[in-house]
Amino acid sequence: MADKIATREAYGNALAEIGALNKDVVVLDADLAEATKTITFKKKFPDRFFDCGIAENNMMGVAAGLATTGKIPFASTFAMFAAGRSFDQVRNSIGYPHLNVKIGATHAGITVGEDGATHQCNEDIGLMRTIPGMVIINPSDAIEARCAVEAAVKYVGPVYMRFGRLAVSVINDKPEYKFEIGKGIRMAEGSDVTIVATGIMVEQALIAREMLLAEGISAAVINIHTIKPIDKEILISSAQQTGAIVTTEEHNIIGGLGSAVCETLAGVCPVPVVRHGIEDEFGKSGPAKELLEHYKLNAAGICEKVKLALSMKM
């Protein structure tokens, strides 16, 4: 397995590789361009990198008007700001008239850390998802965060993607691995339950795969990268196939992954889905890794979950 790598430092990198073999792509940053790694395109490219400061809501707007001209702007900041604070902006400007877009928003979820509740954005998948036409993508690791660049230009359209601040494991370093925007990944068969998950808890459901394993119960892993437009038929297939979902995600379990697969599966293939994520309550101030601990976060609590799904079985 390689090093560990935030996928916030994976968009930075891609946005310079990419941004050399396409003249559309510019990148617009809110005074926050050391973090959110835009730094390395703008040392690349300064002509084509637009610092709109602590402007946020102003950013969309300036970005809604490039893409007007042809460009393909890629706004960033944290995802606090950039689904938060910019809702107004994203929704009327940029979704309305579907332009042409992309929003790369990190620091999100609780592994912010020490920044605390205000800047934890738990919410951000479950206020995307209600713009009608929007494409949200989280990706598991640096890979899948290239990719997911990759894709975002080619794919017109807007596309909200979101990127942690902590590094994480590679995963998906497998020559057979292929990412295409809607469709989920099967990362291991199981016969029992199927674990759904999305960004950084990919991992954490490998690990949990094995834990159950030894205990004797079969769990199925699908890496849903792409929250909006979700792979209706990789879900509907596994629910039929082990007859229970586990969903998690680093986000509140309200609105996001776990909703998602809910209202896909509700009318269609009816089993029973356990939700975890962030319980509806705001974050606490703290170093990443207690923080995950802290809200079950991590293997263990994936473990937990899937035996609850488990004795909901018929």
The other form holds:
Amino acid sequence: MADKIATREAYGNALAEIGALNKDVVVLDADLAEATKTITFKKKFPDRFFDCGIAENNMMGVAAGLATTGKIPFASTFAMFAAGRSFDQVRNSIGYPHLNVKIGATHAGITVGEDGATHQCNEDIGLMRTIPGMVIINPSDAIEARCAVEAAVKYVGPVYMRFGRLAVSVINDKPEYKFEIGKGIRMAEGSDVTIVATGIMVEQALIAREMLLAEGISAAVINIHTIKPIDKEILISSAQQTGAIVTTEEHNIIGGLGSAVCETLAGVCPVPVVRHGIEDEFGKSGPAKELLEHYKLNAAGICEKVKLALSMKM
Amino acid sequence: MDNKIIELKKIATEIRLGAVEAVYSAKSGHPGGALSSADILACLYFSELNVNPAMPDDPNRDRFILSKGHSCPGLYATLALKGYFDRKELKSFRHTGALLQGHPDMKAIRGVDMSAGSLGQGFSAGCGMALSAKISEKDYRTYVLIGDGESQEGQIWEAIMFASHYKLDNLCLIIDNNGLQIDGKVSDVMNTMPYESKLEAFGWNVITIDGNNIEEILSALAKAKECKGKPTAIVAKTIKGKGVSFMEDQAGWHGKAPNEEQYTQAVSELNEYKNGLN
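Could I see the form predicted together with the partner chain next, after the form predicted alone?
Following is the full complex, with the preceding chain placed first.
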């Protein structure tokens, strides 16, 4: 397994690589280029990098305007400001006219760490999911983050990409790995329960699967990197096969992957679904790894939820 | 009087007639700001802008954004006059299933360069269009019309900073300074004036004009083009509801439709003015 790398790092690297191939790619940032890693692009293509200053709302509008002229703008800032502060701009200036703007939202979730609740966005997936036509991608590692950027450039329309600050393991370095917008990935087979994971929780789901196996529980693991449009087929078929679902995400259990999975299965295949994530509360300061333990956003936390789901199976 | 000026005055009056008809047909909408900005739209679309209704997506066309999207009855009347769509569409403005939405929708309506309506946003998109021209070394210009009430939005000042910082001299901001907003006088609700010293402090070239005077509008647009190295703002002092006596300078006509009697009177006043032009 390769060294740990943050998905934001992969985002910056991908922009710089793809920027060399596609001259329409333009990158905007709001005084966070060092943190969002768009600085990697800025160093290579200073003429196509525009700092908008600490004015995210204007940045989203500028991105919209650029997109109307055929540019492929990547507007970058923290998830809190991209989805939170600029929700109206993203909805009305980007979503409503379905413009080809790519939003690179970094520092999502509680793994922002020490900066605390004001900067830990656990609501962005929920917010973005309510905008018609918005594609939402939450990569699980650096490989998937790179693929997401590549796919976003090819896709015509608005895309919200969610990246993290914390260095995480590379889990997709396999020859058979294939990324396609809207297609979930079956990471492991199982018969008793399905763990549906997104982002950095995919690795934890795989670890949880091993822990459960030792107790005689067979869990399938699905990686939902694209939360919208969600892969209904893979969710329904796995729900039918295993009869119980646990969703896990570094996000509020309201509005995110858990909600999306419930909405997908309700009325079609209503098996027990237990949602694992931030339990509708604000984050707090602390080192990212300690916070993951504090909020039980780890394999042990997933195992607990799996047992709850199994107890609910008919 | 110069034939061109007479012609533009007639066009501005046609825009006013179309706007009033649209709002009357919808039984809702925003006549006040549409009437105050009709002379500006006439000058832009029938003198200044390099646009061709047969090629609404021409990448080299000039752009116009109505950031104060609620004034769209005026824009729709202008686009219809210019030939982007049939004038009869004005009659179904705001109707269910109709083409002409309550605020501009660029996806559906030919000739609309940006969807707008949530105030403060269209101007930023205009900055993006102007920036794109700079990146690609294209000659097109971008014009944005905002309201004076709209300039209370913080995003407007973000965009003012941005345009100046990136020296967007291909961008022209026009402020429809009619002095009124929903809750009353702009100066009473939340004063935004003086624009001149504020915009100059932000690094802009500023021209103040009578925004209901065709000659002054044309002259300001020409001066804006000549200014290099910084963006130009035209502070257009206008009268809200201009051209319809009972709507003039009345905040109450910001977002209200005339009844049948009022509509008949408005049309009669506008036609009388138009017929007197020569």
